[in-house]
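Read the single chain below, which is given as structure tokens and is the form predicted on its own.
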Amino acid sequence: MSIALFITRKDPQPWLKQLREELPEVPIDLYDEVRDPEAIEMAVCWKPVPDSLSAFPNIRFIQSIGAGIEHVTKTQQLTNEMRLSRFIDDKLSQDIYEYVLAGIMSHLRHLGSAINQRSWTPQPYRTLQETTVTVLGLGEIGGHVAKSLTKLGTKVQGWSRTPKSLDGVRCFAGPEQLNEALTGTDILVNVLPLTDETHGILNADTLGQLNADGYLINVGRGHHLVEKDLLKLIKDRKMSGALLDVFQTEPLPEAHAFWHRPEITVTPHVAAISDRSRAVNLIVENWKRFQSGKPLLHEVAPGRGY
């Protein structure tokens, strides 16, 4: 019985140091080193190459090391045997509640203009509680967002699949209620999990329902949002603008269009990153609970996406 780690776009060897002194008594190796792809039961991925884990027939469970588990479930050959959890804590929340709010503050108070600017021209203004901010996503980090909105005087709505009920925040649920959702918003923040049902779920038709100067800050996935149907709104004016932390290809081409439209702000995939130490803890934590039959933290449908 042993771990195996999947580790690619990011360097391996510390996450495998430290794994090997939290768990002296596991063997645990990196996929291309191990010796025995029979032994190996539990995978640590992070963007593991394509189809690889195919070649270790016993793995029954897989860690992801981020909050999303596409790169796994759109890579991989998995099978009804295999159980799949991700890294998800109050920090990584936090983290990305701290993005977002900052991304709204400089949205409604003009900095990415303002600053250093030599006209000496002060700019009207939204304050935040002038402000219908809606939350697609619900979940955990999603949750903590709308809530966390909430404190500070914002108008907060919220859109999950399922029925959800937070305080303080007007919540809708499922198909029927996202364009309900969507209605009067200033400001749309995108925290959803990538599955069949969400890709490209954030278009011409659903952008087209914010108010005449929305704004949209999209945390999720760069494949829920359809790239040229944000383009053509801001083009039109029907859109203010947009920050966007994540994409479908990444790094940014730097040939692609939303480096040359200046109401397009990009960040390189940073709203949150996994501190290792914690993480580190979290698999521990699971492949303990894996071996004696516990309940994973955090464990998902692959199914489902979440």
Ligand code: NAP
Second form
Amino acid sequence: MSIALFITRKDPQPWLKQLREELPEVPIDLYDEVRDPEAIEMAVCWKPVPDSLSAFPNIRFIQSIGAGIEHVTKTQQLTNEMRLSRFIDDKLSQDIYEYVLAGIMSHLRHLGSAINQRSWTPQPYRTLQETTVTVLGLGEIGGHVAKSLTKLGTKVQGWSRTPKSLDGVRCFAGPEQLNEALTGTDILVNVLPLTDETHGILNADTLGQLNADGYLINVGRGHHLVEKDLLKLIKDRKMSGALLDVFQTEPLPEAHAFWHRPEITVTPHVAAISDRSRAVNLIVENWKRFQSGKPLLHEVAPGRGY
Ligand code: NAP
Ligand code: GLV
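Could the form predicted in complex with the ligand be given as well, to go with the form predicted on its own?
The complete assembly is shown below, putting the previous chain first.
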């Protein structure tokens, strides 16, 4: 009855130390230092090496230390016996909201070009009240972003898979209402999970529905975006630019075109970083729930992919 950590792209050592302190009675190791693979029941994951879980035949519970789960579902062979959970909390949602708000304000008030330009060139601007923001994904994070934006007087729209009702938000649902949600949008905020249905959803057709100076903020995943379509729309002046936090290849390669377009702002996947102590609390709670057969917190419906 042991736990293994499959954590890459972050230093796993502080996670290992904190988990060992919180669960002193449980053997916990990094996956490549485990001596008895058959004893591992729980995998704590962040971007695990593809197929690395398959060497551990008794894993029954996979806990993501981030809100996304596609880094597991798209890289590992999952069985029906495996349960999945993800880390999400109020702080993570608020961190994303603050990032999105910074992006919206920077865009509306041309702060990016002011920092680079260093010349006295007044530009017309639009206020929040004159702006329509559409949020793709109205779950834990997108729902919080949309509701928070309404308090600023912005016109807010949102799109989800199943119908939603959120105060002050014009809600749309399902593929048949996507175009309606996009039409009239000044700023599109993507907070969808990456699934087979949402892969490539930000493309020439969908982005082409935005208002002529449409702006994209992508905090979902890199594979939501068809990168060449965004570059072409910006080059053809059919979109004004984008703030991108997530990419198909991370870190974004030095030669990538996104680094060279002044209309595109790149951040290194930092819109929200899981707070380790909060995530460890969830892992400990879920480990206990798993052991005693209770429902897990933030369990992911395996067939749905998010
Ligand atoms: P969530 O609570 O599962 O919400 C997902 C939302 O997307 C739901 O509203 C869902 O609709 C909607 N959705 C899913 N598939 C859809 C489809 N095919 N068509 C329309 N809507 C669809 O997820 P969350 O906690 O908000 O997180 C969302 C994503 O944010 C994560 O998966 C992760 O990729 C990303 N993220 C990024 C960062 C960062 O630092 N950049 C940090 C944290 C998370 P229903 O409500 O109808 O189910
Ligand atoms: C970050 O991208 C997360 O999924 O929490």
